[in-house]
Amino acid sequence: MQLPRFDFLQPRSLQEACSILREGNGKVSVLAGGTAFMVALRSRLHTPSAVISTKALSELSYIREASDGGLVIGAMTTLEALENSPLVANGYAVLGQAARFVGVPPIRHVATVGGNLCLDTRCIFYNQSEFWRKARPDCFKLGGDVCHAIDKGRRCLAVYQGDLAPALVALGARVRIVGVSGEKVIPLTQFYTGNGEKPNVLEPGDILAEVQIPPSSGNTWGGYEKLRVREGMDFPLAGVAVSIKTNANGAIDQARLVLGAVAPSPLEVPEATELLVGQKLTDSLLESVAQKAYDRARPVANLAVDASYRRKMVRVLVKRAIGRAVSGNG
């Protein structure tokens, strides 16, 4: 499993290294910490004629207060400095908290925010060695006609197993691509497409450059638990980030809840909003919200966990989520 033979390109301004992505016309990757890219380079997921290293990009790599009194995170941040950061500590805790469940230390001190929220769908027919994958005919994801997951599955459903998304959905984020012609700003929800073969709206030349986050008031808490099979290093199997708003009395005020690692992009539960909202948390909510997240999730066979079991263990994960969220732990 030797690299693929590429030109490697170290930009030294952001402009630059998007001018080099659109020329290079989907043929060029960009390489940030590199810790999932590197695999897929090796098993031949992906064969660029060139990779961009944006380490150089140190402009890309803070945490700051905006002015607004939101948050604002370069892509190039590593995740280790997301968790240890007291700006991220203070009101967006389940960020931190997602951060510290990817992989362990030596992997966080290395990979980025941008790199986290890119990551590429997963399936475990497509992230295999290329001399396994020769042994059947090629899926939706590497351009084929079938889909190995789902009998006559009519479209890819790989998974996307980033840690970080669902938490900055649950924030409300908005994320700032920055491309040859200028630059705009979106909201997370929309950066991701939901089709396994292309999981985010990033066209040549484009590169996600910050990330933005709304102000957090004192009564906001969150909480972020997923399910894996190593405790210490793996991709979610099912994920569960929740954000909620309590008042005076209280009461839930806002509230959102994502699931991660059942679908193609974040998945919002927006009955379980509108269960919370209004509402102080009892038992009986707290079932009929996790109820509510199981009806909504609809993984399929593509993990290396059964699909139903990674199903139930949503219900689970939301109510360890909502109770490390209401207990102020998240």
Second form
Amino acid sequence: MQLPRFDFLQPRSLQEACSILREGNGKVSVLAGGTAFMVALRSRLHTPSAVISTKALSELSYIREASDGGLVIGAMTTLEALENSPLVANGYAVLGQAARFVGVPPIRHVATVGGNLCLDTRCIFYNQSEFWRKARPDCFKLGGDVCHAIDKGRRCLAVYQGDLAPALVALGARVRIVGVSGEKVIPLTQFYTGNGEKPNVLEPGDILAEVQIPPSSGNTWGGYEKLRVREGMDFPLAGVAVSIKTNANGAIDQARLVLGAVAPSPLEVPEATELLVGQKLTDSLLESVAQKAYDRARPVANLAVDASYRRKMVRVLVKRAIGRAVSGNG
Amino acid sequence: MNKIPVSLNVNGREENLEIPPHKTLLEVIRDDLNLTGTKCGCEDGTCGTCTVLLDGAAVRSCLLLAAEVQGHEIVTIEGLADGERLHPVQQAIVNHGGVQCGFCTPGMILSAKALLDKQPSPTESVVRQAISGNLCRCTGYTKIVESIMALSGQPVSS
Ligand SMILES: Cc1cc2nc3c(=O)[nH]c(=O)nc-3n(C[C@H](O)[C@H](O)[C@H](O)COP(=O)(O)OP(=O)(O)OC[C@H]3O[C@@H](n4cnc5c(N)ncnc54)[C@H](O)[C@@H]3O)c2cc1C
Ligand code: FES
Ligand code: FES
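Switching from the form predicted on its own: structure of the form predicted together with the partner chain?
Below, the chain from earlier opens the complete complex, with every other chain and molecule after it.
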């Protein structure tokens, strides 16, 4: 099926892109790698009057050490660049692992970091052809007032299925958002709204320009694991990212555990941090941490696999992710 | 309908086209350039039958607008053979029985070529990774992997 008609614009700079977006006032969309948006366009989930292709904005494609010793990553950096970056591998392993888990190599060659973070939320009742969708009344995310996933559901719980965000939240990342009227830097946790209808805080005219990660020390370990239908390529049905810092005695100094694909935004498990910090890892501790993650995760029946199975798998994935982190197999 | 001029370099030829801006690279390759070796399977990025090389790397042409790839080199399956002489990857697929219905074959060959151009002797697991985005409903992949491994010179596990 052909794409809906739209005009094609190729801005030369970030500023130009922002002003086109602002003038478009919601009718103009960003096309970055396009690996998610082209599919959404084809199924008429979006029918913009114009798209602006940011592929040529090389000013947004970089992975650099920041002045504070952390890492800064431009929004147009490809996932392929991320998975192959020695800077990422060295201290931010969880991010490289998460990147490697996205789609397949030809997708990662064009898919961008910004596009992954700005990925729309997904639901089996939403990500369908126009023909399929027309058979039911519009759901919340389509502008209607019902939820087809949850009986008498009162709000949209479409799932944020990006793989990078849980890893970046575990690393304490911030994002730089550039708009026509200026720019701001906010923690990635505040970028997501938790509302399936409008998953992030971007307004027309805003572009996510950069990801900033605080410095990591030598003994920081990371692990990412996900559940998917096919091992070879698929969006996560549940994901777990963990970042752990140990001290000279092998005890845990810092730990962050974040779940993906079980809610409209990445979900942090602060109880895991409380349990882990100051301790050495044991099987029974691991079991309690996994239980806390299970308690937090409340997936609903809106993806291809049964919600209770996704929830049970969170427990398994937590153990695998921490196991992977501490074994240094990142 | 509003059309824009788009110049593409496909298989070493400069093609100057007037196309609507919402046309995908896949549509232009098949419908405007009549290069129907590139297949259209799912149009949602899943199957890999639309694989072409963009500056040497395997990409999905159903997920790119033709207007976005101006100034880049595109190679389709038609660009591989040298006259009657098949490209080594094509020949290997023929020799080792890597084709059944043939629908996945152009994409499979281009993914393999992209890998071998970068890494001439990949291991089996690297080969399997490289073709993991190309679905085949016929062969069960074994013969395809064997074909590519014959070029890599590395041992096959089974
Ligand atoms: C077969 C297949 C498998 C996939 N598997 C996975 C998977 O396992 N895990 C996963 O996370 N994703 C997966 N994806 C989705 C997608 O490929 C990735 O999420 C990718 O990183 C999206 O990046 P992109 O640059 O292609 O985004 P695009 O498609 O260009 O954009 C996505 C959205 O973000 C907006 N956007 C993009 N960049 C910016 C920016 N800088 N500022 C503001 N808005 C922006 C766009 O307007 C659009 O709404 C898969 C896709 C396919 C087709
Ligand atoms: S047609 Fe492009 S991936 Fe299936
Ligand atoms: S040979 Fe038929 S799909 Fe691969």
